[in-house]
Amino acid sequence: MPQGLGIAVIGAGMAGRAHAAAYRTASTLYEPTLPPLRLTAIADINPDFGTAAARRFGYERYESDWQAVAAADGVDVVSVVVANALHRPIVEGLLAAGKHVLCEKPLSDNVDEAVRMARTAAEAGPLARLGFTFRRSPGIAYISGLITSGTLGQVLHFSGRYWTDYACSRTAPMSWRFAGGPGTGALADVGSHLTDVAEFLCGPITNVSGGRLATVIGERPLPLGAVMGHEHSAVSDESVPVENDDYAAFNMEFAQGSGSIEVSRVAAGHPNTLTFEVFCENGSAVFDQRRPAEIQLFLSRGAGATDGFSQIILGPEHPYLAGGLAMDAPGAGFGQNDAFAYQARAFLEEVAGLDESRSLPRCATFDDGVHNMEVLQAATQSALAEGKRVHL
């Protein structure tokens, strides 16, 4: 059997390419050195997407289906990056075949399926982990540390938005992203990320209320060919109904503090804007994904107290940066692609049995993924009940 870890990625779309690239970079991050990595296969139902990704990122071969990856002796680690409704059969098949699995968020397209996946993962020998890449942002981790250390103090109020614009155009083609029941649209796509960030900073959400779901573009044209990620493509004259939400919002309460979340896929001019403010007893902090190498910080008490917000440029004294990127000097920067590499590194460290590092904690579990989906389900239930409070 070949030495080292054989890597495969199922799904060659936008996020699949991010996973494929991340595994190429993972061995260059941190110490100690990972076992040798073999980039073995990329699988996708579309041969053009799959073969192009395999060539681009240096994987040995293209496979047309996930079963071939499951059956391959030389594959040890697999990322599953496909439509949410397809996660369960693929993940369970890979675990049964002895593969370690890193699954994209959200865990599934409904809570019942997610619970089944978590049970299977708990009984399996191989590892099963979930991709919440924003946990890997040094700025978000730094703010979390300021809260838990007492510098910012108890959270009083969280306000978060994740605005995207990939569905602004009425000519954006129908795809799996627009199919499914209430809550499987913008709420699941980007709301899953923002909800995880909110709990990463503020602790578990205890209840939600004021849920709102809106489908503002009711029909989409059918594509003439395959659709990758958020890209537009040639469309036909035939349109079909959109089945889920373009916009979603809800209020939430934590054990201490409260807040609100607003997400959209029709926010013109915002291709990828995750931003939040967290207000605490001793000050507040602001994060904006468009400027991921900095945060804004206001401290009302203590030695660092100021009259307003200060810009904090992230560097090696902040989480995840020192010893991580090849150039970890102050001002070198950090972006969302780097977060995928950090995530891959953390997963591979756990697979390889390396000790957990405080500088790069483990990836989320499937139980975390179930909880995340329960919050989104509660937000959906609130929306369908005209804003009624739903307890978790």
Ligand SMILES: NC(=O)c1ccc[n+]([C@@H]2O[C@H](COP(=O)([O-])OP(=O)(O)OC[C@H]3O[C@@H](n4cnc5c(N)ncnc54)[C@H](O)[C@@H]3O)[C@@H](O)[C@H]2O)c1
Second form
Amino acid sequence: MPQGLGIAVIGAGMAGRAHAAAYRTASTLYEPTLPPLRLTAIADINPDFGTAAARRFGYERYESDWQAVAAADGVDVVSVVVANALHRPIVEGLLAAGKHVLCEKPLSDNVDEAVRMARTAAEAGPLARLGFTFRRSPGIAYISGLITSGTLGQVLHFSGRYWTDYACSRTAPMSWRFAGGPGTGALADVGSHLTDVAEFLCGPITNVSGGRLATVIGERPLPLGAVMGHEHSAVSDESVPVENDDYAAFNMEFAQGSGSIEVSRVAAGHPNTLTFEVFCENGSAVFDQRRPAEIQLFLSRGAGATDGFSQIILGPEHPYLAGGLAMDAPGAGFGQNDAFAYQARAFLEEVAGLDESRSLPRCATFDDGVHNMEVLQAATQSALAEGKRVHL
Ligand SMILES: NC(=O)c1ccc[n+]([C@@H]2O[C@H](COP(=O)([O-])OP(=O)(O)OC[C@H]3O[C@@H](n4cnc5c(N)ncnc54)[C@H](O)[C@@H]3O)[C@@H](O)[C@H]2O)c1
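Next up, the form predicted in complex with the named molecule. The previous block was the form predicted on its own.
Let's see the whole complex now, leading with the same chain.
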């Protein structure tokens, strides 16, 4: 019987490669407490994507289907990193085969399937966790700590945007991201992240209102080959309708405080701009994914103070970073790929039965994933009912 933990990744696309790389890095972070890791398999229905990723990230083999991973003896831990509509059958099959599963966000493409997945996970022996990588961004975790410690104090107002531009060209090809009903487009794709960040900082959303969904480019050309992530491949002359939202917005209320979110996949010039301002009783903080290694912080010195925002350069004093980078010197810089490594490390620590580490909290649960989807569903219902308030 092989020793240590055998790791596999289902899906060798844009985010699958980030998971594959993250497991390679996980044992190099912090203290050497993890059991030996074996990078066993990458599965993808596309043999070019799968074999290239297995070779690039040093996995022992390529598999053409997830069932082979489920059936393999030496695999203990599996990331599921495929289109949202495919999550449920693959996750359920892996859990039934006794594998620990880390599933990408959003948990599914509809709430009913997500609820079913959470029920299956609760009854299963192995762990089932969800990848909300932005919780792992040091700046966002630092701001969360400033809120909960009372330095910033009670949140009054959250204003967030997640703007992307992968669909602003009319020739961006049709892919799984453009299929599904209202709310499964930009709202699910990037709104799921921003909603989780909003609740991570401000607590549970109690109701949403002012929902808006818009499809601004109504059809997309079919690709001539396989499309990975946001890539723009060669396209055919044939176009098909876009089934979901390019743009979405909604207002929300928390138990205390309120806010709004606006997300887009047609925001030219913004490949990956998750940004928010959070206004609290003692000051406010600004995060922008374009400059993830810093935040802007304003701590109020009282009415009429004019000292304004300070730039905080994040380093080993801040969450995840001491020991979380090969060179963890102040100002070394870091990015979104590092957050995948922290997520993989946290998941492996939990699978290995290690105590929750001082460096890393546990990954989100499937129940968290259901709640996240219920918020997105409420935003969709609000949009379909001309912005009416929907309670959670
Ligand atoms: N956390 C993040 O920051 C982040 C970023 C991007 C994507 N995601 C999530 O990751 C998931 C995948 O997104 P992506 O951008 O990597 O997609 P992608 O289209 O780039 O890759 C999906 C891969 O799945 C493969 N595939 C399709 N059907 C399969 C099957 N039955 N078995 C095995 N492989 C199959 C495809 O060939 C492709 O290589 C989605 O849930 C998405 O929401 C998360």
